[in-house]
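One chain comes next, on its own, written out as structure tokens in the form predicted alone.
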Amino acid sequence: MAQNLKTKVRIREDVKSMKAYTPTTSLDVFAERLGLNVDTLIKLDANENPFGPSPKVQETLANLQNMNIYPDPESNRLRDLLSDYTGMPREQILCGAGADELIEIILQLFIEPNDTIVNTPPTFAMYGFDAPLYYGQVIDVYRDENFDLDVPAIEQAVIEHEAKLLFLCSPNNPSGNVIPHETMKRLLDLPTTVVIDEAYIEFAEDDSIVSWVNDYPNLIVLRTMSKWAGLAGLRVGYGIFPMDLMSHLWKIKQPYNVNLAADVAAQASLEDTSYLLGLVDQMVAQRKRMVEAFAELPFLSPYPSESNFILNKVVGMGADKLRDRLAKEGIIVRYYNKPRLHDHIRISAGTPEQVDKLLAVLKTLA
């Protein structure tokens, strides 16, 4: 009986062979792990933001009502603060759990089986994950040595594989590094829809390009809470997208997905942002800081950013070992050992106390 059961529970194969993603963890985790007191610890390994969030978010928080009631499944004053924020119009803004969720419901709407998506990494890991989920076909375009891209070579793979979608991320995870408009100006003619993940666009000099939608029918911007509003804890995304897309979207999109305490924290964040970017220029400046700093130490070589970290190779020792070395001083580091990121770490701006801190460590290595 029980083996006949057993061939009853048939799970995809390509689920089985599949790779898990690695995560970042907590700091509770990671003070267990390392034996350390979690008030010690500098956590600099997920581009958070180190100051957090708006104090009216604490004090929206504290005084939350109606928990025992399901939210607005539409996200309604939140979209209207947004439309504010971002000047385009509510009916063109969908709140996803996160921009994670959000791409999940554009792999829904797009990707049917063995349908193909361009990925170009070194980038934010969850494209080239979640498409298979969705049953879709990842080619990837690597980057050059410099983390731009290959645009003859992206050019070539949407036509020869009639990709359906072109995932980007600019500023680019983990590089740093923008897209430069005349190039996303270029690949927007191919026949693909171009999704532009503008995850850290706060902390860029360049500027959002989400006025762009109204005039490409195939460009769909991404944007993000968790990094400059502070609230990654939370997780609330949101997308803007052609006007065409948005019936289809509403169809798909689980109903309660932007949970009652994310919208109203992002709600109180969009009422505080002259507070929020006040930060984001600190961060900004810590960010400038370390990047000075690195390149005069003799194992750190690090990329250009315009975001809120700074991607390192790590020179004349292994990058897991100076992770290791600056995780005994309470101090956690991304650290990469993959194609084209042998030996790199990358580092988020921290206060600036977190930061002396870090270049006191790094300057004892030397």
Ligand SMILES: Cc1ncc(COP(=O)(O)O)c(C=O)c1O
Contents of the next structure:
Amino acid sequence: MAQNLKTKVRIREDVKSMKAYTPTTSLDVFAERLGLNVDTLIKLDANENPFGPSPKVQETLANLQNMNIYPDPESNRLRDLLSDYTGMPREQILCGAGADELIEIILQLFIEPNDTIVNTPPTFAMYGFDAPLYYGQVIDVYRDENFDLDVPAIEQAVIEHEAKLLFLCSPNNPSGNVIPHETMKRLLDLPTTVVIDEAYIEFAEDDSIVSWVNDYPNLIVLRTMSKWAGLAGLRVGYGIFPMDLMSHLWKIKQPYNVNLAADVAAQASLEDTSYLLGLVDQMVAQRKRMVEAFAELPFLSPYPSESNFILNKVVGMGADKLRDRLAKEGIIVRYYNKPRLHDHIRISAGTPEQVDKLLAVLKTLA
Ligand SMILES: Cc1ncc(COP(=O)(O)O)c(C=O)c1O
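Starting from the form predicted alone shown above, please give the structure in the form predicted in complex with this ligand.
The next block holds the full complex; its first chain is the one shown before.
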């Protein structure tokens, strides 16, 4: 009997052999691992807002009511505020538990077994990680040595594989560079749906292309409250979609995907945008300061960034060694060891005090 039951437990073969996604580690785990007090840690590994959310969020959450009632499945008030913020009609906005969830919902909507998505690594890992879980095939078209797109190769891949989706990230994580608008227009002429992830657009000089959704029936734009608004822990993202997709998206999304705390916190943030965009300016100022200081160090070669983080090639010492030496001082950065990113680290913009400490430690290593 026991034997019979055992043979009936049959999980997917591809999941058995897949590699796990490596998320950021919690501060408590880091503190324990490093033997340091959690309050002394400087977390610069996940592009979070080091200043925290708006004080209005703290106040709203302290007074949170109706936790026994399911949240609004349509996030109506939040979508109204997002409509004001983006200038796009609320009917074309769908909210999710982070932009991460919207990536999954898009794959659920488009991908049938063995359909193809085109991905442009090095980029945000979630597109390539999620697609196979929804039975999509991933075609990687690598960026060049400056992390710019290989446009002719993308065009060829989309056409040859009849790709259902092309995922683009601008500013790109982890390289920090933007895709020129002319390039986006060229790629939007392809016979595929283009998902442009603007998770970091608030930090960029370039304007958002969200209004282009009015002109291109094949454009989806993803945004998040995690970075600029400091709500990474609450999980709120949103997408702006062509109107024709909306009724289908509503059919497939989980009804209560945006929880009550996340919903009201995002609303409070959108009612305090001038405060939060002031913090964005401070993060950009710190990023500029960091790039200049990194460029002076013999072992770091920073790439220009339009975001709230800086990718660096580490020269003359292993990037893992540098990561470990910073960790010893309680400074956590993101280390990469994969194609095109061997010996690279990414460091998020911190508060002025955090950057003071980071630069002081780095100077001792020079
Ligand atoms: C480019 C990009 N898109 C999306 C996300 C996920 O955002 P969220 O926290 O809203 O799920 C991230 C998070 O790091 C990101 O870097």
